[in-house]
Every structure is written in C-alpha cells, then in structure tokens.
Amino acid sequence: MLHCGIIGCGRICPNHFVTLNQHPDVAIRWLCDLQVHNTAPFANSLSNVRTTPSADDVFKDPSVDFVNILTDHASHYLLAKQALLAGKHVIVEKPFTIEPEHARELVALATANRLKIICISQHRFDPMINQIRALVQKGKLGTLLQINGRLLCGRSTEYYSESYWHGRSAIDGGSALINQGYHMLDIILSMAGIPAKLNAYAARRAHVDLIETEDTISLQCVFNNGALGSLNITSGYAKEEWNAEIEMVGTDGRIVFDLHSPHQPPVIDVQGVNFSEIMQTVTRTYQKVGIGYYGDLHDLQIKDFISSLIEDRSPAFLPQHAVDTVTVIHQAYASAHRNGFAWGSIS
C-alpha cells in the first residue's frame, strides 16, 4: 500500500482526490492547505487522515511515499524540492515551475535521488488526441502546413478578486498562457515539437484593474519541420465558458479537435482514414469530476504514475517534456515583453 499526501485543496483537488481515494493501492494520509478549513470537504469522507496548514508535517512523515502538489504556481518549485529532499516521489500540477532552470533542477534532483517526479499534462493521455498524434506522425496529413490553436474563455471578477495569487505576476507567473492556455500549448508542442522561432504579443484589456498579467496573448511559431503555427488565447470573454480548438492542416488533410470538451468527436478530413474506426478505439466512460472543463483525464495520468511506482519503471509522461513546455512559455513571455508588454499593478 502506497501512502500519499495532498498539498493544496483548491479548485483542482477533486480531480486528484477522486482517483487517489478510489485506488486500491493508495491510502491518503495527509490533506494540507494554508487555509486548513479547505481540507474539510475531503477529510470528511476519509478515516485515518490528518490535516495541517504546514507542508512540513507531510514531508516529515516517513510513511508518506508520494505527494501531490496542487498549490499556486510560484510555490511548486520549493515544495517539490522539499519533497524530493525528504525522499518523496512527486506529482506537480501544471505548470511544473515558473522558471525553466527550476524545472531542470527538479528533474536533476529526482534523478540523483532515484525518485520519480511528474507534471500533470493530462491531455497527453487522451486516447483521442493520441490517435490524432499517431496520424500526424505517420504522415497521414502529408506535409504539415499549419497547426493553430485558439482558446476563448472567460474569467469572472471573483476568480481574481477572491484569490491571493491569480493574476499576480510574481505568483501566477502570467495568466492567459501559463494558466488558462498551458495545456493548449503543451499539446501543440507534443504534435509539432519545440518551435525553431517564436514571436509573441500580449495585452491586458479586459481585467485591467484586476490583474498584473496578460488576459490576451498571441504566439506565432515556425517549427523545425517548417510548419507554421499560432496560438491565440483570451480569458477576457464575457461568459465563463471554454472553447479550446486546435486545427492541423497538411497537404493531404485537416484535423480539428476541442481540447477542453472531453470526448467530443473531432473533425477528421483525411483521405483513407475512417473516422468511425478511430472513435471506436478511443471510447471510454466519462466520469464528471470537479469543474466540467477539467475533464476526467487526470485519472489516467495519476494511475500511470502510481503504476510506475509499483512496477519501478519510468512514468509514461517524462518530466523533460514539462521542462520543454515551461521553457517555451518563458520564451513567449520574453518575446511579449520585448514587443512592448509589461506586467502591471493592481489598483
């Protein structure tokens, strides 16, 4: 039996808690949150669990095998480092860290101590997306011409005003890209690789008095295979909804899919590819967990991580890929700043 501790009991916690609580080889021993009352909804369904506002209590417990770090972005690095130094395996919510050098340090530290660490990139475990990626890698689209992503979402005033860190540049590390658009970028990179060239423009137009960071950002990329790409994100839409579309166009076909609508059928217009056969291979029962657009894919990645501990193998998603995603985000913000965007202040 593996024992774990959850550090951070906020919006994303249900997506981790459900899988851990239902897993036959895992027992949740600690629930930790700076506001310890946030642990109550989860602790009430458990027996033999302890709650605390201090992560040190979790790290000092020799019975804890791994921890799930679900806290604000800026704290990921130090908490993950403390966990590794305490001999714990680590699951970190996205983004891995804010700074690329911190992400590289965590990977090196885990390797040196023969520990496993992963960053949550649950959409890389989506059976539909994996089928689409296989089509691209097999050259079914012919020469890849473009890969474009568009995320239209809305964040309410309360989302920012009721949080101590959302929209704060030093803690959030950004907004529209590193927070709302992280998974969009991550999946594009999984399809096309790290861009050879990248240019970005950012703006703060909808949440001017609420955030220090960007609510709208546009990336333009040239990939190593010569394909062009773009990623356009705004969190300033009036309605709190999600429309996360990725389109890939090649000389022999086109594929369009929505990242944040779990199991919504994609558009596959590729000669010789049978759409219905692909969908039959990716069918799975959708279990609504937490906030609707978060989907249920955390379950697949967390279960793979637990299996990797039991079987003493590498996780299916290697942390180096998360390092790459953080690196590209860092490059995009650097480009946006060179192009005139600056972090602001909250009035």
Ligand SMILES: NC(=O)c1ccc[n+]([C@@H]2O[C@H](COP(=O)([O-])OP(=O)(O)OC[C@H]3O[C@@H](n4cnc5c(N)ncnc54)[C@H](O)[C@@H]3O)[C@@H](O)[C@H]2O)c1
The other form holds:
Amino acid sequence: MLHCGIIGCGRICPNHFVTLNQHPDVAIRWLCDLQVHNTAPFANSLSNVRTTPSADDVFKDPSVDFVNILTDHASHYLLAKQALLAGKHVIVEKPFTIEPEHARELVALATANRLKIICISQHRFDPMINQIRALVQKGKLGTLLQINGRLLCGRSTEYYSESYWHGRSAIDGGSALINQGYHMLDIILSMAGIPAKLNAYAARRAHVDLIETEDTISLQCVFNNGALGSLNITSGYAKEEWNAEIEMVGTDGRIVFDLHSPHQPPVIDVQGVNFSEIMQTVTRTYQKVGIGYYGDLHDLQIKDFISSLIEDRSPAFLPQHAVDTVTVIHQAYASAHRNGFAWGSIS
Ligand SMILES: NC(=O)c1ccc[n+]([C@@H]2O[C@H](COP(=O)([O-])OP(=O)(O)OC[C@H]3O[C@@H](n4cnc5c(N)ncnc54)[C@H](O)[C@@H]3O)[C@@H](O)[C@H]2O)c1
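I would like to compare: after the form predicted alone, may I see the structure of the form predicted in complex with the ligand?
Now the full complex is given, and it begins with the chain already shown.
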C-alpha cells in the first residue's frame, strides 16, 4: 500500500482525490491546506486521514510515499523541493513552476535522489489526441505546414475577486497563457516539438481593475520541423465557456479537434484514414469529475504515476516535457514584454 498526502484542497482537488481515494493500492494519509477548513469536504468521506495547515507535517511523516501539490503556481517550486528533500515522490499540478530553471532544478533533484516527479498534463493521456499525434508523426498529413490553436474562454469577476492568486502576476505568473492556455500550448508542443522562433503580443482588455496579468495573448512560432504555428488565447470572453480548437494542416490533409471536448468527433480530412474506425478502438468514459471543463483525464495520468512507483519504471509522461512547456511559456512572456506588454498592479 502506498501512502499519500494532498497539499492544496481547492478547485482541482476533486480530480486528484477521486482517483487516489478509489485506488486499491493507495491510502490518503494527509489533507493539507493553509485554509484548513478547505480539507473538510474531502476529509469527511475518509476514516483514517489527518488534516493540517502545514505542509511540513506531511513531509515529516515517514509513512508518506508521495504527495500531490495542488497549490497556486508560485508555491509549486518550494513545496516540490521540500517534498523531494524529505524523500517523497511528487505529483505537481501544471505549470510545473513559473521559472524554467526551478523546473530543471526539481528534475535534477529528483534524479539525484532516485525519486519520481511528474507535472500534470492530462490531455497528453487523451486516447483521441494520442491517435491524432500518431497520424501526424507517421507523416499522414504530408509536410506539416501550419498548427493553429485558438482558445476562447471566459472568467467571471468572482473567479478573480474571490481568489488570492488568480490574475496576480507574482503568484499566477500570467493568466491566459500559463493558466487557461497551458494545455493548448502543451498539446501543440507534443505534436510539433519546441519552436525554433517565437514572437508574442499580450494585452489586458477585460477585468482591467481586477487583474495584473494578460487576458489575451497571441503567439507566432516557427517549429524546428519548419512548420509555422499560431496560438491565440483569450480568457476575457463574457461567457464561462471553453472553445479550444487545434487545427493541423499539411500538404496531404487537415485535422481539427477540440481539446476540451474530446468526445466530439474531430474533423479528419486525410486520404486513406477512416477516423471513426480508429475511434472505435478507443475506450473512454468521459465522466464528469469536479469542475466540468477540467475533464476526467487526470485519472489516467495519476494511475500511470502510481503504477510507475509500484513497478519502479519511468512514468509515461516525463517531467522534461513539462520543463520544455514552462520554457516556451517563459519565452513567450519575455517576447510579449519586449513587444510592449507590462504587468499591471492591483492592491
Ligand atoms: N490540470 C488542470 O486542468 C487544472 C485545472 C485547474 C487548476 N489546475 C492547477 O491546479 C493548481 C491549483 O489550482 P486551483 O484552481 O485548485 O487553486 P485554488 O486556489 O482553488 O486552490 C489552491 C489551494 O492551495 C492552498 N494552498 C496554497 N499554498 C499552500 C501551502 N503552502 N500549503 C497548503 N495549502 C496551500 C490554498 O489555500 C488553496 O485552498 C494550479 O497550479 C492550477 O493551475 C490545473
């Protein structure tokens, strides 16, 4: 039996809790949150769990094998470092860290101590997206010309006003890209690799008195394989909806799919490929866990991590890829700042 501690019991916690709580090889030992009352909805359904506002209590417990760090972006680095130094394996929510060098340091520390660390990147476990990636990697689209991503989503006034960190540049590290657009960028990188060149523009157009960060951002990239890419994200839309379309165009075909609605059939216009036949081989439940648009893919990645501990093998999604994603995000913000965008300041 593996014992774990959850650190941070906020909006994303149900997506971790359900998998951990139902897993036959895992017992949740600790629920930790600075606001300790946030642990109550989860603690109430467990018989043998301790709650605490201090992550140190979790790290000091020798029975704990791994921790799930589900806190704000700025706290990921130090909490993960303390966990590794205490000999715990680590799952960190996305983004791995705000600063790329912190992410690299965590990977090096885990390697030196023979510990496993992963960053959540649940869409990399989506069977449909993996089928699409396989088609692209087999060259079915011919020469890849363009990858275009567009995320249209809305965040309410309460989303910012009721949070101590959303929209704060020092804690969130950005918004539209590092927070809402993270997965779209991450999946594009998983298809096309790291951009060789990147240029970005950012703006703060909605909730201007509430946030210091960007709500709208546009990236243009040249990938190492020569394909061009664009990524346009806004979280300033009036409605709380998620429209997250990725389009890949090659000389021999085109694929379009929605990242957050993977059960909706993608457009596959590739000669000789019958995607409905492929999809019949893909089994998914698409059950709602926690907040609806978070999806149910966490289950697949967390179960893979637990198996990697039991079988003493590498997890399927290596942390180096999460370092790459954080590095590209850092480059994009640096470019946006060079192009005139500045963080704001709110009290
Ligand atoms: N993978 C996804 O699709 C997805 C979706 C939503 C959020 N997230 C990520 O999950 C993380 C948490 O986001 P959220 O929306 O749940 O935030 P949240 O604000 O709802 O919850 C964070 C919780 O962490 C607690 N906390 C902060 N610092 C702490 C510390 N040092 N020790 C103990 N508790 C501490 C806070 O009190 C808060 O309750 C973020 O990294 C976010 O980007 C990922």
